[in-house]
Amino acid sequence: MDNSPARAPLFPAIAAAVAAVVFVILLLKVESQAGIAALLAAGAVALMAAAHFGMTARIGHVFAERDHVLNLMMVIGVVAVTGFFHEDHFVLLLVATVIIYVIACLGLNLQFGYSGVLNFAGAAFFGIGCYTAAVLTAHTAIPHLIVLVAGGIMAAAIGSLLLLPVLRTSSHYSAVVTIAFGLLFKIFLEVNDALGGPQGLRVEGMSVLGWNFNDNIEIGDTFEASFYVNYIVIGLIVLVLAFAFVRRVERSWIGLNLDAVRLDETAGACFGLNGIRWKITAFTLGNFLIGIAGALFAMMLGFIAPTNFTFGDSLILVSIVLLGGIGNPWGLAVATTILIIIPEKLQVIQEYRFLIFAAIVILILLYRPQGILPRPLRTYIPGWRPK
């Protein structure tokens, strides 16, 4: 006899996915901006509504208990969006660089949300890839796909720079390294003529078995596809990969050990927990992650300068992980869409968009510093649930 809970309906949650997949359609498909503004406050209001029904929180429970629904419905989620776009460039140029940032930010989660290593300058690791991706295109034959795990230690390497004085420091004084760090970086490359200076590097694009990503797809006469597509599928494809590696850390004896140095390093200490040991494992890894995202970013983009890599760039990567929930993966998915594509199609808040999301940062951390999404507890008995 099965003495194990009933599981919830997963229909409900479908529904749901489905309908968040439709939404983006419609936001990225709309263009008048009144139309924009009315689809993101009829969002708001049916979200709100959801919410006050509980609907929001029994959804959450099922693709909690269920989480391979959710990573499923995310990925047919992505093909459905760039299916329907499929020769629209600047759609899809929106979606590739979604898919990419959350690959940096699951570096960025690592270090903040489970050892609690404060990062302020993501986007200068993720300057590390991008420029080590320009270099090694322009004058090796290094295969592409090698150029992408290059970029990653790159930025893991000299990331190893910061840990003395970041390990030194704790809380706000460590912030305080890692923004000195990215503002030094930046004048490094704006000063340094082999690198381009501030007028940049160009960035070869990305070949792999000599298909060139950088060729619009062409099957038979009539059926013609953006090359976004192509970096669309090889960043889907590491966004994948980096997930799994992720959430196996989290549930493995490492993500206790990072959780415990994060919420008590005195307490852990007291349990033969090397607190600068786990530190320095999440700090390095995540560096990884935002390389290989740095280095993907600029075979796509093309070109790359000292102007992409500021801390107002940082500030974006951080608010983020702030916006989709700290140490919750699949709220970075969220978050991501909310403050790339957003900005992007409202026009009329391009020129503030640093100030808002400066703002979001403060309020977030005042009001609901959990995030949208917030990190749920670890279960190790099937059918427990915290009360």
Contents of the next structure:
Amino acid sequence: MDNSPARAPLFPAIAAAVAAVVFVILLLKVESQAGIAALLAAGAVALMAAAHFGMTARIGHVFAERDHVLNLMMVIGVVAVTGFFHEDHFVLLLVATVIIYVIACLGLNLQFGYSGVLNFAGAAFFGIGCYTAAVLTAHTAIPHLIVLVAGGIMAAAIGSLLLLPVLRTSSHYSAVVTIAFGLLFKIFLEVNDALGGPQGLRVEGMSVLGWNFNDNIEIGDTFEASFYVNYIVIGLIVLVLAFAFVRRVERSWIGLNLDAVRLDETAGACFGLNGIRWKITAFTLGNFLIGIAGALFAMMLGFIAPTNFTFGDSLILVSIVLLGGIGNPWGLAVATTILIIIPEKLQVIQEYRFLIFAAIVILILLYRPQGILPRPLRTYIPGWRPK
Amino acid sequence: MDVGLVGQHLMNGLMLGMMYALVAVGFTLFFGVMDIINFAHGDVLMVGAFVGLATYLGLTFVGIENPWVLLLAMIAFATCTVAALGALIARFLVLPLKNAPPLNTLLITLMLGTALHEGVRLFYPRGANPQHFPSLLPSTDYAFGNFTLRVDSVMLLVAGMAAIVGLHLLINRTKLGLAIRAVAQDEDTAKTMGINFTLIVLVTFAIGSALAAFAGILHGLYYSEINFAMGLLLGVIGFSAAIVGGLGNIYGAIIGGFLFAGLQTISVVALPFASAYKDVFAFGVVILIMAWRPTGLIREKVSERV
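Please supply the coordinates for the form predicted together with its partner chain, as a counterpart to the form predicted on its own shown previously.
Let's see the whole complex now, leading with the same chain.
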């Protein structure tokens, strides 16, 4: 029996996680538009009630203290949802898309949230990953797992062309550099015939060691699962690796340096911090993650075109990071789930989704600039929380 | 290449430069008084063009046919509406975030731009398609060899010039201009001297946005087509032009606008590959300029406070 300060009981946290998984399953299961709207309203009411009775704060506390449990529950939750819908292509495609977007947003979070490097060309780096995968799978026999990494490396390499202008400029100036790059990238794809022009390219599905990802899974005669399960499995593996990596970076001295560079570069420089070096690190690592997500996405969809990588898509990535609470990887997961699943399920919204994203982000910036799950303060002594 | 073709390209370049300059001046005005970048400016221009088009359709529906009346009504209505829009943006989105980190202002204006063009795409009748813009100016032309001088282009150029000269007089010769310059120079001192800061900010945003609406109508008349997505490109180019001239300097912005148009025209004429790459070239140049001179060719006068 250890005598460390009493650990918060796990029960409310587990109950909350189970409730969340059940809610997601219901949301994905219900087909009628009215049913979905009612479900969303019920969810919102439940959340508000929980917040009113102080439940959210308590649960948040438990999670903050024992986040390895939360990590585990998240994976179990995804597996549970996948298992429940194992034959439903559309739902599984959604789940896989959410996973891939979370990976990309983790990359953006490294840049935006930790070191304060602006990147409004997220969709362009995602696109670089996609096109790398398309070209490599079509013209070479490179194993597909390496293609994933190559997508990341390519995004990081092309991103390094932007290092000089991004590092020399600050705030709005560097925003415009990345916006210009995003526009340049899309226009380039549209006029370049070698990469398929406006029609886009076909991408081969993934196959690892003879295991073809685009075949449905059949076990015996009774069990059959959609081929998207393959992509969820690989996506989840990549996500877990990326997540663990980002969390470790955040907690290490590297994360401390990144924070210092974001908060006050001049003060950091006075203590001997090389701001440029940390910005380069964050920008490159971030683009690497976004590129990997792009490569995986391209192989899953099997088809890519320049219209997938517009400035609007970059803004969606940025809104996810902002909505989740800048710098908090958990916030990202929640925000991505909300922003990807709800417009897909509520068909009424689909056409208006860019408008609604924009409106939501404007409201958040005006009334709750810290996002849904604000990044908690760093704790320097394990188990100690500021009172 | 013969003289006629050069003349044609020169004319085209001047026209583009005029539009970029009008947009860039707006960015510079806003930056002067509030130290913020309004990334929705390009989409405000687009809204101006659409309001102009809607006015035209409304008036012809009522039965007014005289092109001059139509044109004046379009310009008047579009600039007034968009000036009001600019003031609203300043009042509800920019002023409340005055003390927030620059990232927030940047995002909020970017999102407003998205909301504006999505709004036009979804709610303007058939807004997702390019719209035909009426040609109201006399279309006579004079041919000099290969070079055709169109009367309407000349009139557009003169109108643009007039707007810029008007702005120059407003800033330098009126009391309002003095107040704007005072606020741009030092907000606190200006307040102490009894200048109504909020009012000046609102008026500046109104003026800048009205200029953008004017540029939008010029754009429509010149290309006889407008679409909901035209704002982003013009906005980024206008912003880059403003940066090239050093933000906060109106004349720098105008020079930047023409410089940018010149580069684009030259790229079309001189570069070996298709003119489809002209925008790729333009944005490449933006990125290079920023790498070379991070705060513009005419440097911004700031010092790091430590």
